[in-house]
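Okay, so here's just one chain, in structure tokens, the form predicted alone.
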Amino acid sequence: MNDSTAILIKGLIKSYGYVQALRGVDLEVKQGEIFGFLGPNGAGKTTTIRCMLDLIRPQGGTISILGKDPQEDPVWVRAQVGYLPGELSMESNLRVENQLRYYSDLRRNRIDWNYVHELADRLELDLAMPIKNLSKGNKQKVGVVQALMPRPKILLLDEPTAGLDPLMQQEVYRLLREAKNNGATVFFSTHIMSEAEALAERVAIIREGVIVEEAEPSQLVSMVMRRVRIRFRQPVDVAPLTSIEGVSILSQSNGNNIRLQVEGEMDDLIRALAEFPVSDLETEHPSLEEIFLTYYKAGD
């Protein structure tokens, strides 16, 4: 592990009885990046995060957080981390501010309360409201505030925008980007593809306890097939296009319009089209959600 690595996981294995939740997870997250961890419920996202904080212990593999093994020094590791669990435990009879002060006490009161009030204002969170009167979305805001308020070196966020409306989701994205710009590493799990596309600089897709792909979102999009619609000024013979590697015809009408599927780069197709009377061309890129679903089709 070098100085630029915030999180390093190798060969992580975790079982719950006969259920093997993690089957050799490998991850490396650089300091100061926003990393998305994608997968549906039960894929192993939460288990991975809990192992990173030594809240549960794996049967195999190694974890390093800022150069420290969380099993050897869990107190130090947790002091560096702002953690938002999937379900945050709160005392229903406390007011929001008192709940946050309780979290502050756990961190030995090393909290800037001006910053806490700024976070609450931006998320439209009423600090005087009793926890028991909060909606699910407002409880989520409390979780976001408690994770951000110590200005930690690492943010570990399990489904950070669950229950929030679209405007609040965008505000959370802004807060996380600001944290990144101030030097924090942001690691968040999600099953919302638009969230990963909007926020993450790199993503990993986990399937049944194994990382099946890791790349920048734009790289994942370029790795899969795209669809191309071409309109010609007059009917043409498109047979030469089918000889191009990675190109197949999906549909054709009247010889003037054609719909292709292209796997890989577009260079050869573009060069071949220079010989045709093209009047219009449209490309349709797959979304990250389509890519995600591709990895979750039945079979390996």
Second form
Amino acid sequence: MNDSTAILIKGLIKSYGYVQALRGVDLEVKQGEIFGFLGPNGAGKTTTIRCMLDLIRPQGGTISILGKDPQEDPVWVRAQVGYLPGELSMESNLRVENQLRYYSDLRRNRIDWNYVHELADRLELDLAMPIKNLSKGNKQKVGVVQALMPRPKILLLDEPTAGLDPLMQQEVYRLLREAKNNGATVFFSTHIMSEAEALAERVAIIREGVIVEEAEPSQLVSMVMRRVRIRFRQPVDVAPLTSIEGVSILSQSNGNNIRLQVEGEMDDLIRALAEFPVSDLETEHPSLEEIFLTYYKAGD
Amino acid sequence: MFSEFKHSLRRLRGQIIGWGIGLAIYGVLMVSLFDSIVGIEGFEQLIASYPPEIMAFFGDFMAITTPIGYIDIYYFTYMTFIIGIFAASAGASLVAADEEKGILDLVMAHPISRTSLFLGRLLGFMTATAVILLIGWLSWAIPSGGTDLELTWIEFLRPFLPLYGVLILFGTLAAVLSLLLPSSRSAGALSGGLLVANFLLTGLANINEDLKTIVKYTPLNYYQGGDAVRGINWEWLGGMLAVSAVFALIAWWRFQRRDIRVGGEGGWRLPLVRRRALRKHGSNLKEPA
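What does the same protein look like in the form predicted together with its partner chain, given that the last one was the form predicted alone?
All chains and molecules follow, beginning with the one already shown.
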């Protein structure tokens, strides 16, 4: 681990009784980056985040947050972190402002209330409302405000835009980018691919408690697979192409047109195509969502 | 810790007011009735005609016409399990209720240690109990001036201390149980049930001598009630507070070690959950590392 690492996780294992939620998660997040943590429900996203805050204790592996182990120094670690849980619950009898003041008390009142009001205004949140009268979306706004209000060095956000309308989602993205520009590291989990593509500089995909891929969203799209359409000037025998590693035929029509799926690099395919009368070639990148589904189908 | 203590008191404010008003009304009412009740002609003969089992259940029932006997039988005997309801439910809710609602997850993500949170809440519960009893004490001490209840304010105060000891003991017991059992409600119900059972057992031991061998191992055997007006048995009170401290330590230790749950986790039917999980996930499930 070097000074620029915000979060370092190695071999994290966590079981709930007989259910193994994490089976050796390895992850590194650099300071000042926006990191997306992708996976469907039950993949281990929330468990990983809760381990980082010492809310739950892993059975194996290590975690380092800004160089400190959350189990050894939980108060220090939590002082650096703003957290938004996936299942947000607050005291329903309190008004929003009183709830935020309680959280501020827990941070020894090191909160800039002008900033709290600015956040509330931008998210169109009424601080005088009782929590019990808030809709799911408005409760989520309270969660976003309390996570951002201490201007933490690290933001751990479990599905930050759940329940928000598209306009508010965009506002949250802006707030998170601003936090990043001010030096914060943003780690967020989501199962919404468009959110990861819009926001994350790097993403990791978790499946059944293991990280199956970690890359920049654009890299992930290019490195995993492409679809290639080839039109030949005359009918050809494409058998030599299918013997190339990572190449499979998706469809073929009248010997002239072929659709291939290519996993990994394109070098071997291009070399092989030099022997063919190619009139047109078109590559198509799948969306992050398609890649995500590919990873999950691979596990079925 | 102080912020959590403040917050706990704020949350218990409604209960303090509710129980305080209830105790105040009851105390003032009982003080004002003392002269009338003991002044009833033939009252002692009426009491003497009660079945001996009832007389024995409440101890020295004939002493009801004396100030000490009156406050013992009409107040301190019952108050253990009446305010005990508050103690058991507040103790069980110390941390487990917030955990079940999912509130604790976000609270514990703030820079507060588990020890500070636990101690802050425990002190909040102890202070709230003390305030409720303080109101109870004042409701006897203030209006007693114009009556034949000739006890000093200090004498009125003394029996409230053993009562405080009992309430803290059952409150901390409820706290321990809430961190061992899957729900705070079951912990509150169990500790409240144990308190009522102990009350009945103590009374019945006055009728059946054989029960005395069991009762001597229960907390209410060491509860003085109104008799503390004459002087507090500090050993008994100290013993109760020491047991409370042990319960508090066990609860703290459990809280230190456990995973903070979120809504829906935990339950009695673990083997059933496992069977269902195995059916759902099949071979993907492995023994915990």
